[in-house]
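Just the one chain here, laid out as structure tokens, in the form predicted alone.
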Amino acid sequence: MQPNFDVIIVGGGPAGATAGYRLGLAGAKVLLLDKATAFPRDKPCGGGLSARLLDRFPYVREFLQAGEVPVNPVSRVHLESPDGTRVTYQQGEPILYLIRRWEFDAALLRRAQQVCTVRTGVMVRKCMVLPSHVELESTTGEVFSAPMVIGADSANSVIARHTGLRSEAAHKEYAVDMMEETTYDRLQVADRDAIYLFLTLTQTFGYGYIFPKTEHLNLGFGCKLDWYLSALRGKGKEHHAEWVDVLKAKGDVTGETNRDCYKAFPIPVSGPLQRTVTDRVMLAGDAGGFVNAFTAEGIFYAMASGSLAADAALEAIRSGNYDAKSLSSYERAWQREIGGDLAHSVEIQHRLFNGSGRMDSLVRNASRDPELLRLIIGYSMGASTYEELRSHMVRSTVPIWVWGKMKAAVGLR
């Protein structure tokens, strides 16, 4: 006989593990399902943790400081624009804490396991919302039921699709990140104390990056899914090898790519879904579209949305009300904490990744304006706000724009 659970969480990544840990600590009876047969499990990802994540989740800071998860704190960023302009930003304290998702996700799940029932090796293939409960069916025919479910099952969420919360064309919503994570005996980086960001793929939407971990080098690039499908289908490894050659020609890396370490995975880059709740269902993490559309950073948003979904689930459990109206407190909560940030990230993506030359102008201006550079990097890493960046850009660029108009009006060149 299946135990009586208050909530089922599908997905044991940062969103699901955070939700499970929060719910379990509060006394809820939680079943967490993940398709991986065991943790640690392979997870391709840049693996950058921001300072605000450590502030929001102090237990993460504690296990990093204890050495449970190896971390490389970096305080320098090399930023390159499409025209090749490169600028370097340096600050005293770490800008980003680089980890391997292999190790980080396992640490989060261990905490959930302390307070939840966790089942690995369970792939959910069907979700049915019934008047009195939710039923989930696995690929082996096993059925799980509970009054509600939190879908934290990645960008290809079964829960989102089967409940009608995600229905748009995927190629309009996703980017593809193509990367490898290789040991330093194979690939080396010129500056192991910095991250590299290459905002060079404006026509395809995207970026290239180098993230040096403690024992591994993570590098890759992202592009829109529609461009990937039209130009790179079946050619991902070859294109990635060409990207490594470009980095070698720049002098940023040495060594050879390891094609066995190449992986590609989807990232939602159109902001949160229009609806992230329905009767008896909430979505968190990539399943709900909680990814920064400018930086493609998702770990902080996954954990924040997972924690907020847990809070709403606790309210539902206490009241016995699981309809969409009751669960809408979750949407109000994530809108307050991360909604503006994510909406602005979509706006910035549309303005800068469009081949207009705006990215070149922005980086060139930043090379001459230390405060603008600080705000760009700070916004990218979650340390400064969109409003601060926009305000400074308006103050610093309007006089130049006005002068340009005046010159054009009088025929000056």
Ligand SMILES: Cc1cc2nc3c(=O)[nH]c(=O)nc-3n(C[C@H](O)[C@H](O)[C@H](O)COP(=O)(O)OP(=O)(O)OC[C@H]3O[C@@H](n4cnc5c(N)ncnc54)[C@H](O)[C@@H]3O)c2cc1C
Given for the second form:
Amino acid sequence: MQPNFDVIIVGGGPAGATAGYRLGLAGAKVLLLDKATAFPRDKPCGGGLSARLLDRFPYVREFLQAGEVPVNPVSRVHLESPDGTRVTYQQGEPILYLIRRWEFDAALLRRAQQVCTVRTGVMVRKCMVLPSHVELESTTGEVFSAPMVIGADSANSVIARHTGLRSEAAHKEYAVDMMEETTYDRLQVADRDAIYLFLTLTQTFGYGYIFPKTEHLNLGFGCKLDWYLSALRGKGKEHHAEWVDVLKAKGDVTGETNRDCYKAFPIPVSGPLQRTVTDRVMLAGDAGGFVNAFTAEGIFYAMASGSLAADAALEAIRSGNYDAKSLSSYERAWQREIGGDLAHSVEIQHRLFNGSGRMDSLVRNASRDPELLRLIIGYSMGASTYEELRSHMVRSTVPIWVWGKMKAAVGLR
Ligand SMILES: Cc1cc2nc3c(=O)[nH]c(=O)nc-3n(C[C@H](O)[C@H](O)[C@H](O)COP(=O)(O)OP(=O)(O)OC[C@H]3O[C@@H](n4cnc5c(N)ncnc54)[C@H](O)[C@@H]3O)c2cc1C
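Okay, that is the form predicted alone; can I get the form predicted in complex with this ligand now?
What follows is the whole complex; the chain from before opens it.
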């Protein structure tokens, strides 16, 4: 079968839609397949967009400003440690832009649709890499082929598994995030202009959150997949209802949980896969493990990796060379832009989620040190770097006279 497209993208979420939009704008012939029968489609998510996403993708800022997607920009964060210490951080500019994925993903896909062929209702179940092209087979037996494929098909990626880029062992290092998104007439929050982060579930590697959208309250918590499988399998809804009760007892939430709105979804939290390319194949977004392992932020990384995969695909189309060596320019590009950030997030996750003591002392210190609080929140929201946070923590734990001597030794003022 002769391929008609330059590239097939599997998955029309932020990673796939961004890759498709970029490739299509550059003139590539793209087929984008998604298993959802139509968009808008549901995607369990907190829907928090960091400010850097809006800087990196100005068209997103434009469509938010134009009201195409309803957004609640928040500039306040309530942060609670495992021992119940709570600190509130406030800044002038928005810290996070809260959207619903229902609307946001549809807006991204609309842009891809302007320049790509998009087919919804196609679930890819098989991917075969042949010497001259890639063949994909849908659950209805339809076969699609092209010189290359971008797998943007999320945490359970068929493309990653069928091409050997993801082993089953990697799956064990996933987290599960359980949440509900319920209208305000049923479930309300005390402070609609803030997000709430609860670092309260450390024995399970967990966190809880409340993200108020324009018309809906989104709340939930995440935990390690292995803990979920051993303790919560089949009991997720009950556990979620208990979590809502905890939030009600704290006085943060009023109203009733809506069990019909409960959803659980896996998140890769062990950093990018060891390899994200092979011959004729690239992985972007959750499929490649591009999620911040500390904060579970994934939309920015999905869009960034999708865009970088599109750049590498354009180069492959131009040169006619689709082998792994040629596509590895993608790996160099994501390493440069987001690799350090993602590696640090795994490091921080291992340190902080290893017991509640470190988390408690970090939040307690932040309650006394406004700059530390600013950096913790800034790092969590993608606004400040790990290096800034680390150097402040080193400075604040090193006695002043030692710090003075260290600075003098390296010639700092
Ligand atoms: C509960 C929860 C809360 C989160 N909160 C946040 C947050 O607040 N901020 C943030 O930045 N990130 C958050 N994340 C992470 C974020 O949701 C993901 O990182 C992001 O959606 C990844 O985008 P993606 O395009 O890779 O995958 P997805 O958004 O999952 O899109 C994948 C697409 O592929 C399609 N697909 C899958 N398999 C196939 C197949 N076999 N054939 C065809 N199509 C297929 C799906 O239908 C889907 O449309 C959260 C995650 C969860 C689970």
